[in-house]
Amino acid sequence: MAEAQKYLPGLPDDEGDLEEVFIDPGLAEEAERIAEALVFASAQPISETYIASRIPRGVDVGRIMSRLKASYASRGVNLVQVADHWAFRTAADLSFVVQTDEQEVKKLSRAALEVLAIIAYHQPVTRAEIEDIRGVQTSKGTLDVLMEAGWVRFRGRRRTPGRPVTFGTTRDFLDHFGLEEIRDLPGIEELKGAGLLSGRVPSNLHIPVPVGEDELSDNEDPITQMDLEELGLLTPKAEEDD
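Let's have the structure for this sequence by itself, in the form predicted alone.
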């Protein structure tokens, strides 16, 4: 019977002391078809957690998605990973074919691009820290534009006097710029190679390696409902009548 089964690593057995089990190939194939259908039917990237809840129990969702990704690698659409979410996207070399004149392109000012880059590379970062890096004040409108575009979000509040809000990028930011995770942002050598940095780059220029975009740092507190009300993102709850 073992010959008729498919080998999948990383799954516990009944005894709990082995790291490998065998999965029926028909079960694995069905899981792959379900995962493919779920991603295809969704207009937004879909989470591995959601996929795992829909495929047959005991099948490794990570392995299934990796196999699907490989099978679509040379096709007109690719299965791409965005953080822990998955989506179908037009192959990069064919993007010009599907572009239309009606497509609305998000155009950012130079100030907005600078702020976006600072947030992406330095997150979690406060407005004061953004201004310190840029050397000029940052208008609220610039941050509003980035948040309305869905590329920047409130992360938390810094554990310092005044508890300033910290900013970070979103999954939509990763999706728009074709990044699997924030650590895929280009380093200084890649930026030079792409012509985005001039030949007169200061010798002390440092581009930090971005940290994970989801986890709060040790000096951050999560955003609460009270914080959202204070920031004007929620209407304060009406007090209950006595």
Second form
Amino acid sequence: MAEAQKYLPGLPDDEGDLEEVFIDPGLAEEAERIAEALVFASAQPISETYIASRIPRGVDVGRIMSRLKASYASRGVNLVQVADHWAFRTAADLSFVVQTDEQEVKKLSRAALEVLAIIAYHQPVTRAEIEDIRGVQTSKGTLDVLMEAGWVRFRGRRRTPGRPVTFGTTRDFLDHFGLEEIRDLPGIEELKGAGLLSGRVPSNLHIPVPVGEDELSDNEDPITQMDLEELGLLTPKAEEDD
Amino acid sequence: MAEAQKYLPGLPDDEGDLEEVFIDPGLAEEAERIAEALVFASAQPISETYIASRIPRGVDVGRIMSRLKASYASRGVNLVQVADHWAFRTAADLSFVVQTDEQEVKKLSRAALEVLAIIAYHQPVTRAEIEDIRGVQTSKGTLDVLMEAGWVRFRGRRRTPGRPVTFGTTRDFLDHFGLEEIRDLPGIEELKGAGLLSGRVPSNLHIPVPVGEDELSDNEDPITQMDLEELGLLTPKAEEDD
Amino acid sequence: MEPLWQEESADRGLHEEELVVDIGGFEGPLDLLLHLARSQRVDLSRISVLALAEQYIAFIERARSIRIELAADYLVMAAWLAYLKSRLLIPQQPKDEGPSGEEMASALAFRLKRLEAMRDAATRLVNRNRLGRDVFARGAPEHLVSERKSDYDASLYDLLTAYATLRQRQAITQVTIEKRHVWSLADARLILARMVGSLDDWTALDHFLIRYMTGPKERATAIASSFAASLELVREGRLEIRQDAAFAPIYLRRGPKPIDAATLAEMEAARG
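Alongside the form predicted alone that was just displayed, please also present the structure of the form predicted together with a further copy of the same chain.
Next comes the full complex, and the chain you just saw is listed first.
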């Protein structure tokens, strides 16, 4: 009963797929088997578009995939979504038994990991912005390593003067860290809420006003505006464009 | 009920595993999940002995495998036994989704990558100019490969003696490499910043800003039907020189 | 401020007793500031920027006092913090331009908080169930009927690497490297041998060299090579060497086994 109900006609979906009316349960099962075979056969995630092109016409690929996902949820192998792609992966709780001696997970330096996190949470982000966040120049080879690992890519260019190139993460990044989409990054909503993913100082950040105590020490001259210009010091980033 | 029945003690199996009496259904399920994950993740068919060593003690591996095999029997992927080893295989009736002949995606050769990159950055560019930049002759085969890949096209003809053909990139090129427009290719500063160009970049190194694909440059004529026919005659596959 | 110097830090930071300031362990001034801020053990939003600025400046001064060469970034930050300090302590004048001390302090606290947030995010990220470590893909993949438009594959990274390598290679082959005169060890040895032969009195090394110097560009190589050569000659007993204090002039004079004509000829030959 419940089984049949799933194939009763519903409202046309967003894409107005009018073909999807009265689906034959046999057709749905066939579609499920094909999708399963396709995704299972590949080590890489398979695009939903590709799956859709391979299953019988008129079958909603999204629905098929959710059904499959549910039926694998409690198994030793799970169906996971990576952006608009699908892949089978061993269940995370079984990591202790499944060990392949071949592949070693790439070990990233602290700096590379930090840059990766900044790119992931702030994308699209320019190199200057990464450096602003870290307060240090990105050493040569850091972005390089991340791109070579296939986790970071050039995304495009910012529509600001100079059109700086922006960086972002790849689908391999999502796949590697077990994320369905960027919005699943741990804590991203909280960080956004706290204003920590923007270039501006959030208005709710209050700094206690210090109680005046010491003056300049004997061997100190006050820094003048001139000095600052000479040193190439600019005011903090907050007023930068973004 | 039926579920519980499965775990009732049965006759000792061939290997006479006497330990298997009154198996906890939870334990059996755990064993099944582990076996499933192990077979899935293994590059080769995996031995029953190995699986037995990984599942909870006292669980009959033979029975677990038969149960798994049965549950996959009607699916898009089947669990198959090869001698005393186990593997997942695409269901025979779905073999059309997987390729039987191992026709792998071809990796572009280094030469082809170089030529493609030169065309991308320097377009519109003639073959002579490509050779000038690379400092070596470009075999016709290389350009053919790039055309075949669908990433390079004839753009027009240069208004210079001999009216050499100019090359440019295609829309598919942008799609494949995830670029919105050709001007999104990173420039010298970005290549340096990403660690792709080493710090000691000679001052005479110029990287052009690529010209958008649709605009013909001043000294370019569009390719006509005539030209195409002529070019088709000029690029017979047979004279490939590498 | 004192607890700062006793802060136990696993692999970086500073250790009072040995007077080691491991500036190399920090990734830039902001990292150092964040480290100092953490030692205040308060939420970053309630941090005392003033105290932090003082700690930082003290750290830098200490590093300089023991002759640690600091990257310009660190000094720039110190100067900025000194400025911030003055802005915080001196009441804002009505006609002051630019951000107020409080605004500058907020901006700094914001940057520290943001950096720390990214550090935490990085840790959380790296501890996720990772493909190839905790979860695994199909070990024996089968080939799918191609889903690509092209039979060929390459990534943008491949493309850019190929291009950058090519262009750099080409550019470099076109560069003519200016011939630079370098004193070889054999050169220096011969020069020293010739000069020291007759010297009974202590003479400064520089004194020997300056005559041979055609320009300031050669100075470094001349000093390095002749110093190395002089040590070798001392070992051979042909030379004596003396320096009274660190960075003081180096004096040379003839050793117990003077250099005779035969040795000199041998050296000439060695020099080719």
